[in-house]
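Here we start with a single chain on its own, the form predicted alone, put down as structure tokens.
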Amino acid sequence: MLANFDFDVIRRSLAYLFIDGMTFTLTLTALAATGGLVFGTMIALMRLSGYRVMGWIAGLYVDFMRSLPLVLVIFWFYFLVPYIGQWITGSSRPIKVGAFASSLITFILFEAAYFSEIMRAGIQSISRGQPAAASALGLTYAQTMRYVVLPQAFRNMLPVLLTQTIVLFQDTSLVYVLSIPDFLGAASKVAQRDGRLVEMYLFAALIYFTISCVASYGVRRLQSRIAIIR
């Protein structure tokens, strides 16, 4: 059976599939997590600000996000993003967005709903005293925030974190749909133009496996060093 495979092609390809491919998916993910973790942050600190309005807008985009299928999502802001843009500079037309910022707006969005519960156990997982004494030390709510309550529920979270960011990096395959040359995308569209479907879906299963594995490792790693440090 195996005799039937012809595995030259996945060396032949590797080029494309790595500086084009691999560097693309990279870079949406550090670059997804990064927005998704700032903005994911400043829901969490709505939902715990007290301000009961406020609470309920940031608790309503959370269940509102987690409730829809990501993929449903990135088709919806592929369309509708170019609007938006016509819509906040006046222009006559639907303006050029292209297929990469609206993937990443998308998955920063997306991701916000998921990193703002992981970062709101964080600043909940903080004593109540703490706050209080930075409080009666004369801190502001903000300054307590910054100096005493986020990094401490930063290094609390950052092995959940890191668990997102690998469901994350795992998730921006479904670029493909819009026809982004991303790893998977680059697989397939290699496979489709040799006729070698089964071979570049292994091959690709391979390396997304290897990759999640191993930072799945680094993530323990990190987790049990963090405990011994407590």
The other form holds:
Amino acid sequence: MLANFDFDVIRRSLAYLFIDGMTFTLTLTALAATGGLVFGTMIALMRLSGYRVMGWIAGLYVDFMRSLPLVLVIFWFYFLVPYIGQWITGSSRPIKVGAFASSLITFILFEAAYFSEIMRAGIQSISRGQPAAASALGLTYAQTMRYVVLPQAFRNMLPVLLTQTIVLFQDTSLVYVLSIPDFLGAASKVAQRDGRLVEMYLFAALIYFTISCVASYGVRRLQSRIAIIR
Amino acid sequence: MNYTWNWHIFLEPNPTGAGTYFDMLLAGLKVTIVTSLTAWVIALIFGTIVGILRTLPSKLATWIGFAYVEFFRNMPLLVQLFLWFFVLPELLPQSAGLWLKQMPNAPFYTAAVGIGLFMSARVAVQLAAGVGSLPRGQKLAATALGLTTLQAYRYVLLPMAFRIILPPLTSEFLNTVKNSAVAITIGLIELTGAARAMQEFSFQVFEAFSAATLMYLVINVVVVIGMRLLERAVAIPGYITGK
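Alternate state requested, the form predicted together with its partner chain (shown: the form predicted alone):
Let's see the whole complex now, leading with the same chain.
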């Protein structure tokens, strides 16, 4: 069985897999995590704000995103983004959006729903005395959030945010449905071209497994280091 | 937006010759439900076993439980489905591999087993946390009554733990439903797949995906309401959620 293995196909495609595929995957993960965190924090603040309508809209957004499969959302945005672009720029035809932009927008908006719930829990974990003390110091609401509440919420939630980022890293493989050459997409293209499904998919699985394992080990260590502080 | 809306498209016959486009989506919905339920049964069975392993005093059992969870959690579901679907038949002895490949409805079985095992790792973590959250006295009392470890789990720990983790299990079940959409990649025509097929045949992108979205939302609402009722029915007296 192993004798039939063609390990050379992996060696031959390493450059394509990592320089093209993995770069795409990691860039998408990093940008989507950052964007999702920023947008998610805004949603969390909206949900916790005193304005009922804002909280309601944010809640609806989160519930909506979280009840749909990511694959369906990827399809939605793949077809929707050109129309939105047309609407924003006012051009006469749907504008062409590259695979990268389309998947990045999808992941930012989708992950924001998940990140916002984490940030909401983080903000709610801050004791009431903190914002009270901040306003006693004369800080405005925005300043209180910016300098007192959010840094602590972010720090408390860092391990969970990183765990979610690992999930995001794995989920980016779903751009496969748009035939985008991310890491898995690249492996799959080689696999089908050379008829070497077993080698390529096992190799892809091994790489995903190793990266996720190392990353979650790092998060666990970080968690135990943060835990001492409290 | 220069897009021609046509909501009547659902009533038009689909090109497969079996009824309307709406029937096509309904067939997809049915596949989604059957796949999710099958996967969920597998997830519950394996998740319970592995979850128990993680709470046993034996070092070896804990380690096996840990390794199992790490294995299934650190690979994208899509990659796992590919492993089951494309790689496993090649690694098995030739006759077994051939049997797997020629199995009718292979994408369905692969998806149900693959998603079931993927979710079982999550169920295991939840269950271990549930058992861990029980007061130590529960196990001690069970032992004092003369119950064996198996009996203690069967009659005391598991019934308590499962009730405690019912809310997170609800989200895991909903995740199972959502994850069933990944099976589109191995050719299973579930709800997302049906919407995609409808879009390819009719070019009515937004109608097709809107209908699928609506159906997923309905599944969510039904599951959440059902689980609320179940939670109320099995609430433990004396706990905050109890009567």
